[in-house]
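Okay, so here's just one chain, in structure tokens, the form predicted alone.
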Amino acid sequence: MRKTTHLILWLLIAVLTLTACQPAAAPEATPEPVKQFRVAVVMPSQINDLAFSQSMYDALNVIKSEMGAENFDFVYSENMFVVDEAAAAIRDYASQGYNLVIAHGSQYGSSLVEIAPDFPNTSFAWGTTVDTFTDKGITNVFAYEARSEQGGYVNGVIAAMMTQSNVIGVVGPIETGDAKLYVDGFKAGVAATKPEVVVNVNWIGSFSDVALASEAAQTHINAGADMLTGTAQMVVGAVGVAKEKGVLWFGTQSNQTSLAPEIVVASQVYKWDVVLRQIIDLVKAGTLGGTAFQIDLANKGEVIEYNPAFTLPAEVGQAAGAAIEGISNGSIKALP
């Protein structure tokens, strides 16, 4: 019995000794949290302007919905009409380490030339333009633009087929960027469809002056226009006059049906998420700029959205569809 007890004790001591000699188990690795991609955007008007700024705000929300809030988030500064104030906001966002800072307005270009070189590890994007400043040695700026003449052409086709007075009015802001492209495309669509129609264009010299847009719309109506269109955030004034006078309206940048469902026929809508996906992928891969992107009818970055409350004649809808297809496949040129 004593020998058995000694054997058991010896075995127990051996087991304990071997256990003590074993290396401690490594602690279980904790997976690193996914780093959130952070975007800041500076806009010239309000996020609900039903025009230029809202088109970007809506696109960012689409990206957030796709990627999830844990992987993507964005902040914004709206109503940045004053360029110096916008520049201060852009610089502040860059200093906070955002992955991408978007200067959503062609008027912000000169500011980016000064700011971007100070933050070489931050990616910037601005539009609408094709200039990435690589000729100035700047490599961390993307550019994006809307081929807005394409949707303008389609709207022009529809307006030409529906006008009774053969007079159409256009309320433009400043003759530059996507505003000029849209107006030129609209005029081309009218001319290709019904050459005898007169298209009067009034450039009011402002993207934001609602009162001037209202006055311009009234001037067009007094001149016989029974169809109106225009671009930029100030068009809410023009749409209000069109609604009051029963004149049909064609929108661009954002869906403007909610402004006046009884007179809005169709809107060219910008889908900037088509561009944002590509830019985000490049930034994640380490490319911070140097590429210019565009949205158009072919890549679905521009979409013609019809007002469901407005009955579009079948032949007009068919002509619009043919124009969209022709522009997308290259058989129709939206600009002469």
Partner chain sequence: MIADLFAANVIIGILTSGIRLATPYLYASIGETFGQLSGVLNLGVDGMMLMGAYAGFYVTFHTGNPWLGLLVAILVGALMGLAMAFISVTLKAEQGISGIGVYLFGLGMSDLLFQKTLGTVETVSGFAPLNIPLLSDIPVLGTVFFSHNILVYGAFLLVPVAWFILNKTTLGLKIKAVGQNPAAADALGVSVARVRYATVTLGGALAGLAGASLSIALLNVFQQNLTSGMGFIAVALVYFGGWTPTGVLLGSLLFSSVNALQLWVQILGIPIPSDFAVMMPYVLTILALIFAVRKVNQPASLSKVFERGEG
Contents of the next structure:
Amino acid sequence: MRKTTHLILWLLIAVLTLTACQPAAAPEATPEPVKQFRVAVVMPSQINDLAFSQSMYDALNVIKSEMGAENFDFVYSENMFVVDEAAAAIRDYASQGYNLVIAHGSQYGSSLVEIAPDFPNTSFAWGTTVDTFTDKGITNVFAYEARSEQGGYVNGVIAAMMTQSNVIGVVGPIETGDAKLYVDGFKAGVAATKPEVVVNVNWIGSFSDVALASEAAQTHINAGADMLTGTAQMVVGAVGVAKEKGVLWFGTQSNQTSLAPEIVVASQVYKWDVVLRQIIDLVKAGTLGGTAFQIDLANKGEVIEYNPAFTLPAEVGQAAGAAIEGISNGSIKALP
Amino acid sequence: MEPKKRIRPINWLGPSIPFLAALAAFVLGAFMLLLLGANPIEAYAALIDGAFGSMNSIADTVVKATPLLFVGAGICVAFRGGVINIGGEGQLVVGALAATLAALTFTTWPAWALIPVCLLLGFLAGAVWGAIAGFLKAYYNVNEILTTIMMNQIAVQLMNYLLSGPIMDPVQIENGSFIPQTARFPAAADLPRLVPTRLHLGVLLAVVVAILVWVLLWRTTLGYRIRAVGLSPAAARRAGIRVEQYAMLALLISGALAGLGGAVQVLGVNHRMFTDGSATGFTSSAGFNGIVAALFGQLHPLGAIPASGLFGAMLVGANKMQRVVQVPSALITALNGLVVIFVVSSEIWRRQLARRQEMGAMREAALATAPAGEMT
Amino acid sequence: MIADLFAANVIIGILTSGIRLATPYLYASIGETFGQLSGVLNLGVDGMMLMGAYAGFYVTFHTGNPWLGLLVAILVGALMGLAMAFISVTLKAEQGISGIGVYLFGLGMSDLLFQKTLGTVETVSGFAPLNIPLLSDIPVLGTVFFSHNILVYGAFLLVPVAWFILNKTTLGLKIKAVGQNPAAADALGVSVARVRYATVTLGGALAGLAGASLSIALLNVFQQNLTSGMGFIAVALVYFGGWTPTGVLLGSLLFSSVNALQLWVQILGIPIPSDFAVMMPYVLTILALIFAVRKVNQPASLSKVFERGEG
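So the form predicted alone is up there; where is the form predicted in complex with the partner chain?
Everything in the complex follows now, all chains and molecules, and the chain you saw is the first one.
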């Protein structure tokens, strides 16, 4: 017992000394007169995940190179998959006077509802969602979402036209959110193009189990699939199998061509800069929230990027183009 | 008694050893920071500032420590009872799920009824999860390390199942966005806040639970028997204690406390359940870190209180450090590991010191008094 | 639909996948079995696997030589094992907790190195599947057993080797003696510390090899947390196997085959929610133990520190 008491005492003293040594809370560098637009972003996975977080990181870099480093800067916290840690980060950024704080994950919503009212002069953006909390009297939150089913549909059209075996395999994490939308769109695209094609889906119950994703791809190939697609970070395992077996692959969220130039046909890529540009303009003009944005094929926030090393048959390219056109003008519905 | 020639000096060195060990780990971390091109002084200043710098950061530290303490208190019971519970992650999850189901079902209940029911259900769900491992150990001789590891995954998939359909927020389904989260709980289910920060009542509950665990283990027959089984199953059996049942009970209590921690977490912090596909997304590894906190606290529930606090501070501060010096979060995980390794390894010097002092004291006593009695 | 599970290609697929997936578990679990038999519980297997996976990948990526990668992976794993031995044997630290520390260190360090030296997900040409001449031509059996990469064969060869060492050599006898009764072994002149150092270092080397079997053979990629908790399952499988290589083999095959089976359950459209399908290997592993009648002999001194002269 005495040991424990001593431990407590020691810790207290150490902590107090250390905090006392702290230079009295250095006044958070008061924003200099320079009109630099400062963004902070909190992301659930890593900036190089070839998926959701990377798409935002890349977009911020695009904006930075457009506006110039003297006019735009951003900081990030990655791997914030734990919500209360993310909440602490969001609050901390807001209190440091960033112009825009981006909570890049739908799980951060309930934290944002609590934080945003405390910082009425800071603009927040979060996604993927459509909820800006205006019904809760909050005016400084933007929302954004990706219509991932649209690119999924286009990928589905291409895959359906190219399959010889009429079996296509899909590897997904859990059947929710962005992954579910993408897969539903993909299935719709296949069904609209070639109804007789079978789409097998494996939800492997994890965003990180690369080995199981790879085995799921093997299983699809054993079941006759000659086209594969999949979504979330762990699909790199499936891409590897596709490469080894010479089966074609369709990517989403980021351009996955670099993983296997031989077999990646096309990737749906998110261009969040389309949304960011609008939000930044609104914030500069004094509007701090209230609008829900989306990226889709029509506003070029979603782009189908083809692998230049892969020659797509002309009629397939035309069909894909027609699908993009149709979805953009509303004549094709990407979800059944 | 003869007057003692000198009062034994307060022993500062012993308890400071784990602290010095942690410091050594941070020194090693400083080299890693240098290699990454970051200023270690700036980084560690940020760490301390992030953990204790303001009301909000202190609150965050305490909130972070809360689930660690629930799990840690439970771990004290399990380890003292001679069983190992690596199932904290799963038990936190099922506890939170049970509380979630209650909060979403009894939406019209007032707070005084709803909160206790949610907490109780969380407690029971954790108890069931722990008891399954205990039951299989007691009656089928299935090792509890295996069961608790497997049960963690089963809990995660159960959570994923519930959140991808049965208890998904209806708004998500209506909007077609299918985010795996429930609706926000009714406000009556929110644990009251203590001061205008994120600090919630669950923190006090955790401390009370830790004290109760101390009472249980050292002031009740039940606790005595659990410890007897843990110390020597054979001796306990000879004394007529049903060893299997008490091992099972230890796992049950351990699971129940973790389950309660999960319920507190979801009612106090998140106010809705969500999943990122893994347990960590909800627990932030409290199921593992709680074990570490308990062992830092010498497997003593009261020792677990400051140990959880310290661990919470480190985790919260490290995130601030990531923000300020922009180092990869992976560094923080590695540093966390180093701290655990260094502190646990430093135990040997603390033990040696304690032994030496004990011997010294014995010698003194032997000199001072007549032939000493039995020393144990 | 359920009947579809018994189609030839499905069964072949399940068995082939099961064997492939069992590989990392086999290496890691057999390594852990050695450590536990001598009395050391190492919960840090997953961290060691991650470090091995990273090291093997990095070397293969830069040299193009998977053999060199394999060697480095084993060395890095052995180094981690040596560190674990130092912590748990020399410093006599509590084993459960130091294992968690080693796990966290490996998890963070492998990720940090990955970000700083590779930066993004890359691919390598690792060990390609190697059809064994003649044998792989046997219908059905050839595909299931003889069309894997070389590390798969290695894992299965390790089982009899480990069995032989543990049951037929003095070394094996010493390991078990140290685990069962360190004081007696010590009195007989067996160095408890030396034996434990050897087994834990071997365990680390095999964990590193397990990691390499993922990053440069099965998957040919490295990513943050590549093992995704496999090392913990490997520890669980040691208990499943009752500290025997054959038991570990059974456990690894059961767990992996059920995992392969659940993928087929989903593909064949058997109406079970995917989340429950994913649960199957975990549930069945527990159930199998409940119904298996077996004699368990846990090493008596497992996770207990040996203090000379305290008996």
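So that the term is clear: the rigid core is the largest set of C-alpha atoms that superpose within 1.5 Å between two forms. Residue numbers count along the first chain shown, from 1. Owing to the predicted nature of the structure, the values given are computational and were not obtained by experimental measurement.
Problem - Hinge (C-alphas switching from one rigid part to the other between these two forms) among G127, P44, S148, V101 - result: The hinge residue here is S148.
Exercise for the section: Fill in the domain rotation here: degrees turned by the smaller rigid part against the larger between these two forms. Expected result: Relative rotation between these two forms amounts to 11 degrees.
Problem - Inter-form CA displacement between these two forms at S206 - rigid core frame, Å - result: Core-aligned C-alpha shift comes out at 4.1 Å.
Problem - Rigid core fit between these two forms: Cα deviation of G237 in angstrom - result: For G237, the alpha-carbon shift amounts to 3.3 Å.
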